[in-house]
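Only one chain comes next, encoded as structure tokens, the form predicted alone.
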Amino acid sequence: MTRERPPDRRVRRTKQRLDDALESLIIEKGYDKTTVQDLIDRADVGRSTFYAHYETKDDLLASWGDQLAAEMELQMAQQQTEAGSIMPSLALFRHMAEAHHVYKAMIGSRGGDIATAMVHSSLLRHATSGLERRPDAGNKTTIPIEVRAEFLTGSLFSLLTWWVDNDMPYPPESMDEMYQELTRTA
């Protein structure tokens, strides 16, 4: 049995510098306008070093996004377990409030398609899971679960985008209450 070795400290440091560069550039310029050259300049690494770890800036975004998604997933899973809610929207609003500047750049009007797709996919998994766990999952309506899940995801994603684009004019708890009221019959 061979054990996989953790990444070398230099590799971890390089990846962290690239992650930090990506985050700051997304906030500053938006993802779509950020280039690999911008990333290597900001992280102060060579082009070959970048390509030793990532094939494209999209690969870097996917890696960095996986870390953010893991944090978001953990908070949403805790709320789903505690409250039995279909969509753990309060946890999501709170999570996004903590990193408002990052999410504004990622899913706001300047966000990139890849980041948007990552958040949408995560929300859709939670909506589907929440609907399937309900005791009356198939009895409440004739609308299929996958259609209801897409509706809940789309409405929450749209509301989140509006919220971050408008600099969070309401606290997370108020946004959650409004979302729950708007989607009560879903």
The other form holds:
Number of protein chains: 2
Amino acid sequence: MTRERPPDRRVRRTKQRLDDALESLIIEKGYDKTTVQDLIDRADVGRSTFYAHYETKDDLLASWGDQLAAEMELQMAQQQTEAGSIMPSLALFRHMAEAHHVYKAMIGSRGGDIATAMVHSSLLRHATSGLERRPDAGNKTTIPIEVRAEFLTGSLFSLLTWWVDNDMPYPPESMDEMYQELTRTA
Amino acid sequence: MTRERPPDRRVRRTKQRLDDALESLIIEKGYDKTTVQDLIDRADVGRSTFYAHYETKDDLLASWGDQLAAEMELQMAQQQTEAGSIMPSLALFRHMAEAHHVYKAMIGSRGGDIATAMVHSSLLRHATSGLERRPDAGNKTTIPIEVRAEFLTGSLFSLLTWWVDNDMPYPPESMDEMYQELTRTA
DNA sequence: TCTGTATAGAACATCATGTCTGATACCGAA
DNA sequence: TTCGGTATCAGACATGATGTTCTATACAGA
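Can you swap the form predicted alone for the form predicted in complex with the DNA?
Complete assembly follows, chain above in first position.
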């Protein structure tokens, strides 16, 4: 068991700066158009310093995205225990509402894919385990769980992105209700 | 009314070569990693020739994707008139099965986004008009058509991509049935 | 205070993109 | 078949982003 040493304060500062720079640049000009040069300028960090911590721009994005995902997981875990719903959809709608600047900026840019892929597996896990745990009262469908899980995940995603992209025309609670009703069959 | 002149035979040949090169390269190494240099090497075409016809790599992809979309539209239009279903899902599953090499190669690469975006609007149109035309027998939902259309489109997409990405474990007809059942509510 | 490590700054090689040139080959219409 | 218009080729070139490497300096933690 090798003891984890807390990172140097300088390292923490540098990473924090880069994270902040990334977020503001994503909102400002989108992930695609953001260059490494932009990042280190905004973060006021040396070029070699950047590459000392991250291999590529995508690497930074992934690391930054992990933090968002962690927050998300927290909120999802809460709803999971509360309601009997399979997907933690309400938590997701609320979470996206909070950070909507970022998500809207990422939709359509390549950063969206990376973020999407990161969250997708996590959501799919929720769906699968939720379906397995479910009493399945009066549900005589023969559709494999795999397919149903993918359906639940994909349709939720589509509503989430549509909603944010259209500047959230309905409150999170309404979106959640609609999603619940639309996926009654699954 | 300016009469449309058919393009020079040389132009046709060049574009055909580039289209072929694009398709084979997408399958071979993915869209992202394909460079303009790769394209013109494979197509055996001069660099300046490429830029005489397309502004960027994405431009070529879009033009090439239009052809796929056109084929798709054809198959979709047929099913539309036949069955009473809202979405031409069966036609889509069959279409993707035919060109699955290409689609699977594009899933996850940035090319996927561009292609996805192209098809998305077309599918959304189908969904919207289908919902408007529908008799709505015994359907007392208050969910706005916009949301339902997005739901139908998004969930269909997710099943399509999952299906192709997992090497089509079920026949197109089964996938279509499952999709129909899962979206009974909408 | 002292040692190890992170950082700055800048130079550098590499690679892909997109532009531009003039010479050549080809097309389609007369 | 000829001829004018145009597509193509080959290559050079400018540009901009990426990632590497170096040394001197600043700082953290013990």
